[in-house]
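Listed next as structure tokens is one chain, alone, in the form predicted on its own.
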Amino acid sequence: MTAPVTRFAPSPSGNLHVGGARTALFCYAYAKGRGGKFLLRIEDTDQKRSSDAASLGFLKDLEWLGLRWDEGPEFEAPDGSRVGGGPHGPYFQSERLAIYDREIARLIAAGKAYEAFDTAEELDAARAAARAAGRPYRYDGSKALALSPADRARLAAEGRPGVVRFRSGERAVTIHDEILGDATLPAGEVDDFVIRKADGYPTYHFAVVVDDETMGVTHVLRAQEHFNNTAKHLLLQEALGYRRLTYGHLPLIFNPDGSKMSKRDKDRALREAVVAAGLEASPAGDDGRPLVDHETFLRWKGDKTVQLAADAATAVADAMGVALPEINVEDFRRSGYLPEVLVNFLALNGWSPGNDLEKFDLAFLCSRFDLDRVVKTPAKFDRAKLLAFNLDAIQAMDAGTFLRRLRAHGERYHPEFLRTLGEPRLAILAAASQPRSKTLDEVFRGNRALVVADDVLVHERSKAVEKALLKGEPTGLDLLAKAKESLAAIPSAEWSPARLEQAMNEFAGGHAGGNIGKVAQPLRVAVTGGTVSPPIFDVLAILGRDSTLRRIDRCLAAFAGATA
């Protein structure tokens, strides 16, 4: 049996959706587990929706997940190694037009395709007539087929937009699918569809068939929404004398409530937050300018059909402190999920290794993956389970690995932490945070107080803060003022978690009946502004002696004269 060649062929119209990542994962696992090749190509023939930046994003996302392609666009990985290239390039469809034109010319010469010059108005009228008659629309190619070569030349010379259509014929088409089984489309179901658009670019249906043949693809694994398209692809393969490939259509991924996981989920969540906050204008960025221009912001806020650009939506959400639902691979990376955890979890969305096994790595998946255990029904994306998986993986890491991966995440998404803390204090934060962190990003999002200037730290005015500072006898504020004197006596050279804990335990023994909690919580409020943080003595060590004392002074001043 020939080693399989699979391919992942995204359209570069945005970031890599987790559904697309799951498709790529299954393609990769099927090929790699059988000694085959995994190929990547970019289907960028839709000029209105494609972008080079999006293509690069796909490459970064796949490489981060560990899904390195054997053939495809060339890419330099973060470790300096090169990925991609190969004998079947170019791997961008927009660079393969000569190949498509050659094959289309062959079909036209054989009478299996023809040029058509119908106007948009004529096609709309035909569709309206079909609706009025209560029948499905099917393109009637008789007018186009009756054109003589001279007629076609004249229409082209006049600038009349022309397309090329494939002659589908009048026969049933049977699709054999390794996951869904056999299905037959009755005769007449497939009309004479377009294979080259008026802009000179091939349609998806034609380009994908030519590329799969010329790149040696043997197995096509893709989403179930493409199932009916397979009939067109089988007809084209037959007309061109190509091989018939093996197809498997994968279940869609839904939200737990049964709705389809969509990029619009993020947009909807952000709009709800903006409306709830009563914002009439875009939040400003660090430079003081609106993150979204006023007209665009108002149009988006008032029209649910309008979406903000991904970068703009992320910036607005960050400025508001709003967590958006993760939809794309980059969303999960930014939220601090580990790539191996996301790979593991995605594999379980539509496939099972059996025996109730849930935790496994990519190598295991490749060795076990087969199509007979892929389910037919939509998979439900359980975010709580994914978070639990990520927590387990973080807890299982040794301290050095966690610090290394935390540092890499900070360099990418929170460089201000590395600039402010430096390596020794980052190591303290990592050790203090690992036992309670579900994601890498939690360490940074939950500890922003550690990197803000002392004079801009805001102290919460909540019931929990009032309890910590204003209740009891002596009050937390009284203890805080006296604790500051003990802390000020510790030299900077001795300012470490162990030394600070020793000093404050001794202080609590003499001033708080030995109850360290009565001292620790007022300290926490003073130096972080709130009542939740990593262990307080780690926090004090990270901030340093001078910053700690300044923050205590500011807290004492802010609550001077306050009563419970």
Ligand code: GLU
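Only the largest set of C-alpha atoms that superpose within 1.5 Å between the two forms is called the rigid core. Because the structure is predicted, anything quoted here is derived from the model rather than measured. Numbering follows the first chain given and starts at 1. First, how it differs from the form predicted together with the named molecule.
Comparing the chain between the two forms, the rigid parts pivot at a hinge, and of the candidates N255, T214, F75, D118 the one placed there is N255. Here the chain acts as two rigid units, and between the two forms the smaller unit rotates by 10°.
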The other form holds:
Amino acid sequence: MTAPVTRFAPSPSGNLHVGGARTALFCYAYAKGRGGKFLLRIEDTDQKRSSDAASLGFLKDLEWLGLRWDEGPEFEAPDGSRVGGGPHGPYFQSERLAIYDREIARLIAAGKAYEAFDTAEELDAARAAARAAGRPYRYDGSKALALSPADRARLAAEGRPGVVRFRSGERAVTIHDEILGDATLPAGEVDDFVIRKADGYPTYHFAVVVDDETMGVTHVLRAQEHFNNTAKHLLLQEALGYRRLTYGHLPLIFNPDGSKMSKRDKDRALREAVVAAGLEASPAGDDGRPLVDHETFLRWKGDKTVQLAADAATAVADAMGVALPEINVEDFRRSGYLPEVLVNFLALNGWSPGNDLEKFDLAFLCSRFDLDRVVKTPAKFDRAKLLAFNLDAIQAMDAGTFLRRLRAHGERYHPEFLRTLGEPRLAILAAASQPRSKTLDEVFRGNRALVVADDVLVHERSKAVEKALLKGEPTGLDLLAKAKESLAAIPSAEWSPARLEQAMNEFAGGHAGGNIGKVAQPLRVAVTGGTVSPPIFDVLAILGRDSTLRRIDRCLAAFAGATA
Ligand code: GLU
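The structure above corresponds to the form predicted on its own; please give the structure of the form predicted together with the named molecule next.
Once more the chain from above appears, this time first in line as the rest of the complex follows.
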């Protein structure tokens, strides 16, 4: 048996959706586990313009997941290595029109395809007639087939847009599927479908069949929504004298409530957050201007059928501090998930190795993946479980690796945070955060207070803050004022977590009955504005002596005279 060749063939419509990523993953695992090849092909026949930019997102996302293609568009990976290329290019369908034309000419010459010049009105009328008669619409090729070569030449010269249709032959077709089993489509189900559109581009069905043949693909693993299309592909393969391929159609991935995972989920979550916060206008960006213009914002807020542009939605969510449900691979990356965790988790959406084994890496998946353990029914995407997997992976990392990966994430998504914090302090933050972090992004999102200027830090006015500062005898505020003196006595050069802890333990011994919590919590509020942060002495060390003392002063002033 020859080694399998699989392919992932996305249409460049933005970023890579988790469902697409799972398809790519299974294609990769199937081929690589059997010494075969994994191809990437961009199906851009629906766009007239070059889709380089849109497909770049796919390349970057696949590479991040570790799914490097043996053949396909060329790409320079972040580590400088080159991915892609190969003997079967070009790998963009829009650049393969000559190949499709050649094959279409072959079909026409053999009487297996024909040009048709029906107008949109004629086709609409035929559809309406079928509907009125209560029968399913099938294209009737008798008129087009009756045209003489002279008729065709005349219509083309008149500028009538012509398409090419495949003579399907009204036969029953049986699809063999390694996952779903066999299914037979009765004769007449497949009509004379279009294979070349009026704009000269092939249809999906035609391009996919020609490319799978000419690129040497042996196994087609793709989403279940394409199952019925396979009938058309089989007929075309036969007419063109191509090889038969092995098919496996993969279950969809759904939200736990059974709805489709789509970018609308993000929009819905954002609208709910905006309504709950009573926001009447778009939040402002760094330049002080609204992130979304007022009219667009109000129209979107009041109309569930309107969607905000993806970038705008992300910016508004960030400004509000709300997390939107991740849908695309890039969303998960931005949220601070680790690629190896996402790969592991995606594999479990539709497949399992058995024996209750849940944690594994890509190499293991490649060695074990087979189609007979792929499920037929939709998989449910369990975010809580993904988060738990990510937490476990972060906990299992050595400190150096965590710091390196945290830094890489910060460089990509929070460069200003990194610039402000600087390297030695990032290392303290990493060490302090790792034991509690579920994602890489949490470390940045949860610690913005550490990088804002001292004079703009806002102290929350919550019940928890009041409890920390204003309740008890002495109050937290009283203790804070005194603790500040002990802290001020520590010179900058000695300002380390250990030295600070020692000083505050001594202080708590003398002023808070030895209860360090009574001192730590007011300090935390003073320097971060809230009651949640990494261990307090790490936080003080990161801020440094001057910033700590300034923040304490501001807190004392802000709450002077306040009562609980
Ligand atoms: N371009 C198709 C899609 O994105 C690919 C289908 C196939 O794999 O044949 O759904």
